[in-house]
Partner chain sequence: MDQHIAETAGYHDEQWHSHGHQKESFVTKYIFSQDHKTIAKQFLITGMFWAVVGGALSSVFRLQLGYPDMSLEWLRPILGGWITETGQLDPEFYLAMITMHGTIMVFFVLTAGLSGTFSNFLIPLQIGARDMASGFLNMLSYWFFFASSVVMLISFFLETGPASGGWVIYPPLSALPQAMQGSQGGMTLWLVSMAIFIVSSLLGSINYITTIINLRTKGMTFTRLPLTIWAFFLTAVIGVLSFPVLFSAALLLIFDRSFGTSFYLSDIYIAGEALSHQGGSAILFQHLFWFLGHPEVYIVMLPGLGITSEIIATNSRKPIFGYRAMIGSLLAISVLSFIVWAHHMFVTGMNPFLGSIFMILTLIIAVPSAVKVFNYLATLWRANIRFTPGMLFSIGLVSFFISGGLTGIYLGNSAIDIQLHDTYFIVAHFHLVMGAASFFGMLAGVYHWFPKMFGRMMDAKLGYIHFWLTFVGVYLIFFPMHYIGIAGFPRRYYSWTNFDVFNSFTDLNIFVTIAAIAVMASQFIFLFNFFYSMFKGRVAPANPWKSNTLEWTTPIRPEHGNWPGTIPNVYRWPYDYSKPGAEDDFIPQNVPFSQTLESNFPHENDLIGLEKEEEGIVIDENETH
Amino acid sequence: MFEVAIGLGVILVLVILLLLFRVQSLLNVARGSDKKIESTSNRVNGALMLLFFIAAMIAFFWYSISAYDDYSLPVASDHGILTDKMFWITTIITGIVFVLAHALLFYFSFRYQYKESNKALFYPDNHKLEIAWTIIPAIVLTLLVGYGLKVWTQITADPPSEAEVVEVMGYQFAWRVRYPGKDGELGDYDYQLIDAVNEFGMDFTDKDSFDDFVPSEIHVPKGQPVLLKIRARDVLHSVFLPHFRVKMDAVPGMPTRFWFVPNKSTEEMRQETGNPDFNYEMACTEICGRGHFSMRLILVVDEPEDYKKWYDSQEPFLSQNPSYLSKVPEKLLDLASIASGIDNKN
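Could you put down the structure of only this chain, in the form predicted alone?
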């Protein structure tokens, strides 16, 4: 409400100044002096433009500083720190240029207002100026793009061999995740095998699928690399983990990936934010249909020992759905039974 009151006050001041200007203009018309109308109009407009710029800059920086904590998002991954650093470097450089350029623009409107005594300077061409305002921005932009490319290459490089693997699948309108189980290898899949229960289309002719499990939420260990193997089942979706600065499209028929290292557990973030109900979440940032808003999945960052306990406690998909043992080749039934913990003799 306080910000609204300030905004209404600024509008009221501008309206009053406009009315005063109109009254002065009408008085000049009544006196029959066109010259006075012209000179007064230029003077008032030039002064108002300068005042507007000063007031706008004060309001902008005041609001940016006072509201920063309300709109800033804590970062919870190693590469997120790099991403934020790149963002702020770009913002500061472009922000300085923006302020200087507009300061000159508004100042020139005031300083060089029309007067009969003023004569405009005209340059048919000026090679030095043209070279300066071409080369300098080109160098700055090249440095910014080069730095951004370096960061992007770093965060999209091959993941470490010890990275925890999580398969993420988007479909209308939810996320599902699959873990590779104790063998550390995700099993194969086939879209033709997808049904109401086997949502991933897991292929049980591949022995690596026998211990894969499908939890209702994502768990990842703090301080360890996590590789997301991403795909979509129907239309284009987009994996977005805002606190980790992770964003990658989920494309039908074209698996993508992204890896990151979470550096704050869920409990640590709850303490930092002062919100005991805080949870990390995965959202979809691709408008994928009417139910787009419902694509939300909780992500939990555990301490390494807690993550191991959670991981070891998960039941394989086959264990929860023993009817799918019929999809396993007969020669692999014993192996499937051991991996899933099912007694196939019954």
Given for the second form:
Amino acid sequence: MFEVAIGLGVILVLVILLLLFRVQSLLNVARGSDKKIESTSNRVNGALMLLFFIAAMIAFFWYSISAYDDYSLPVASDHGILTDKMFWITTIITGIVFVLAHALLFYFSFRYQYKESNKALFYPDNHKLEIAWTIIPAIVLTLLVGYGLKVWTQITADPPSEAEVVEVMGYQFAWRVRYPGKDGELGDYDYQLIDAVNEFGMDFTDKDSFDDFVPSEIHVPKGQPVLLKIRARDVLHSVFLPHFRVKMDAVPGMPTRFWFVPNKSTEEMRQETGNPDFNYEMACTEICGRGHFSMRLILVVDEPEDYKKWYDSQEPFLSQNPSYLSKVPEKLLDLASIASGIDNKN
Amino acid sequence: MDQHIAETAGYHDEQWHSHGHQKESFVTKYIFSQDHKTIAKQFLITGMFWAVVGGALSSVFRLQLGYPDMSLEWLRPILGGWITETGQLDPEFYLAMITMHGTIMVFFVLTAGLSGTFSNFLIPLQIGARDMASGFLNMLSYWFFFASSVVMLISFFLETGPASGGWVIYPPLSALPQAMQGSQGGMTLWLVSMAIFIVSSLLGSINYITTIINLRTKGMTFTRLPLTIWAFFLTAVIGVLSFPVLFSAALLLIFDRSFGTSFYLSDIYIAGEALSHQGGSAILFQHLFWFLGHPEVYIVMLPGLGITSEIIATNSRKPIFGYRAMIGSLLAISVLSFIVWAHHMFVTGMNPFLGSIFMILTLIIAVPSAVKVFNYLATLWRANIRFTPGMLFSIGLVSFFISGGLTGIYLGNSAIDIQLHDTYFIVAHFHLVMGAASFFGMLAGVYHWFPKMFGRMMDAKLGYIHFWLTFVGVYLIFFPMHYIGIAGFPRRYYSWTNFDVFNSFTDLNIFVTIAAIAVMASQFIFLFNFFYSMFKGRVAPANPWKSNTLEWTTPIRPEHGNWPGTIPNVYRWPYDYSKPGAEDDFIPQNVPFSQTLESNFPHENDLIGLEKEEEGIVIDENETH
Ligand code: HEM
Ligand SMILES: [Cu+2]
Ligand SMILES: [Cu+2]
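Right, the form predicted alone is done, so what does the form predicted together with its partner chain look like?
Expanding to the full complex; the earlier chain stays at the top.
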């Protein structure tokens, strides 16, 4: 009943609008005002151009300044400071062009609206002007490119040899991480060896695997280079660490990497943001299916001492899952027991 | 020379006459028509249908993003099982909707709907030709598009839903049916539909290119072509060169999906099983895709720029500033568009050195784009502007092109792109520069050429209301997305509440959603205006905008063949607006210099002799036949 009433109401309003529209357009024809060019409509549109510009600029500056703390993410890596700086330099340059170009666009539209008495200026070209406004953007862009190249080469340079290595593996729909353990070497893997427990497909014929451990959170040391070795085992994913300005795709069959230097511990960030529950998070930024929006992993930046403590307290995968000892070749069994610490436990 | 080809193609003027009066049946006139004007309208109406579908999809997923807890129970009659028991949208269907939205908008609305409509409609009319080089292929082009539309539409009704891997359909997600439901039948239909679409696009493009090269009327040299035609020409060239690459990419994907090959697949363990595929490269697909994908954004953009150039000049009553520079920048953009594709792939693990090269190339393309903007601004300077709805939408386009183009400078810089890639910053960027800008180009074109299409005027006041609501609304939707993107919010997220870092901006997202629905609603003003005016609009005068180009020399409702008598010759460029000394503020292209002695420049007076000679030759040719 109620719906019918609403439906009828809507139809009624539409019919009235339609009638009004019809009457108005007939009136226009009768008055001949639709033939005039220097009409009220033209003036209104011209004025609205200027009005829009002013209102939009006020909104733009007001929001950009007042919401700065909401949209700017604190930065927690060395290279992030560089890219953020470049972001803001670009913002200043493009911001100036943005305001100026729009000022001209809307001011000209307003200023040069149709006047019966006016005639437009026949002005088909001006080569000097055109060369100027080709060369100036070219120079500005060259500077930006030069600066960008410098930073990009720095970020993508080979990682320092002392970098902490962490393997990150994405799958539908979570991240897993693996650490090389005491020997500092990640063991081999093969996707054919993956099963419900051995999610990495760790190859236990390689002795480097024996002490690898697979914690449920990422820990990294503050102030030291960290090398993420990234892979995926089903579809594309992408490692995204927003506070560290880190992003790199995870590709099945093609390992990728990204190294960075975290420079604020989780504790420091908790103080900076005033949020005692703050945690660094890792997200996925490559569409990977149903759970794409839920691939969350917590990353903890420790002071180097704490990191070492944490690292040493981790239990190797093999010791947590001794049944995998059966995959270890006979002659390496002793080594495996020692490296994974199974011996000590007993 | 041109005359000759026109004749051999069976377009001799006298033959034409008898042809024009022939009675056509309903089917040949409105359905399987070979007339470029009818085909253009078919593309337009189909494009509008798809725009409504694509827009409706965006309204629904914006509801999800603005109000993640809202009950969408009321959509159950339409979406059925895609609404979960708790009344929420299914996350996979969310992905299906954005995928379909992107595909529909990019390919069906802004490629077929835009190029298909205006290239078809304007090329013969503005270059002075009876029709396209091949009316039959032209008709096929539409019907292939129609078939591909039908296939895509069917995919909505599959039990497992339409394709859901994003409009870029990156494998392995799109290649493995076990990865998501949308990669089952929906993906197959997507690939089939796109393959047919590519055929349609190629048929269209080849026709546009041939027509522009061969069927220009006498005197219509390349340096006298309206910028619309230049834009359509280059768009078609880009399309011919890039679409086949997408076709091959799709073909290899079909092989991987159905015939067990491993072009894109390697080392995959999924759904509890290690697959046998080895040695393929998922990144290869991205290279192939973006080799089309990037030129595609210019396929979408250039026609809008061409249309705007024409409309801005006409309504400024002023020549377009820097006509040759405009052509030059179109050419530069077209060439460069083929060598910047990998800027979409900075963080795929591509060799960083390659990244550097693509960064340099990408920022170079900003230069010709900037030149275009400056030329538009210079055209408006000391103009005498009439704010027709077409003009308003053109100014809107320039504004979007500035706003969206500038954010391209961030994204082309690979170091900055690390953070911004695949966030809402990208969504803001490409919606402004490609989505909204091209959409405005299309709307501007419809308002401007509606009188030529249907012989009636659209209501201007409704046009103004439509413009202001849409223009302001588009900024309200997409500008806030920049901030959301700078804050790191990833795109293609069903909801952000799982993350502390993304659990903010709820108000802003609600705001964006309301704006999106308002913009969607205001498009009905346009739809009403369009269909109402088609039947009840004021009858159009012959040249309602006092424009110079040839289409306005045809009858108000041109028949098949466009001009009842001979095709007018062209004597001048299309931008003689407000020429000093001339009585009117415009001189159409078909007015010879010998009739405008009062306004000719010295070098134009020299051409008068040539005009005479050429006319002599025409008469000769006619006599020998
Ligand atoms: C009513 C106007 C529109 C609104 C409100 C809108 C909104 C959106 C939003 C919010 C997304 C991101 C969804 C996500 O990542 O989760 C999106 C994606 C997209 N939109 Fe739009 N859009 C509109 C019009 C257009 C137009 C005109 C185009 C034409 C180019 C377009 C092309 C795309 C593309 C290509 C994507 C990416 C799809 C993907 O991620 O695979 N949209 N749209
Ligand atoms: Cu994902
Ligand atoms: Cu691109």
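For clarity, a rigid core is taken as the largest C-alpha set superposing within 1.5 Å between two forms. Just so we're clear, the structure is a prediction, and the values are computed from it rather than from any experiment. Positions refer to the first chain, counted from 1.
A movement of the C-alpha atom of residue 46 reaching 2 angstroms or beyond is seen between the two forms when the two forms are aligned on their rigid core. Once both forms are fitted on their rigid core, the CA atom of residue 333 lies less than 2 Å apart between the two forms. Aligning the rigid core between the two forms leaves the CA of residue 14 offset by 23.5 Å.
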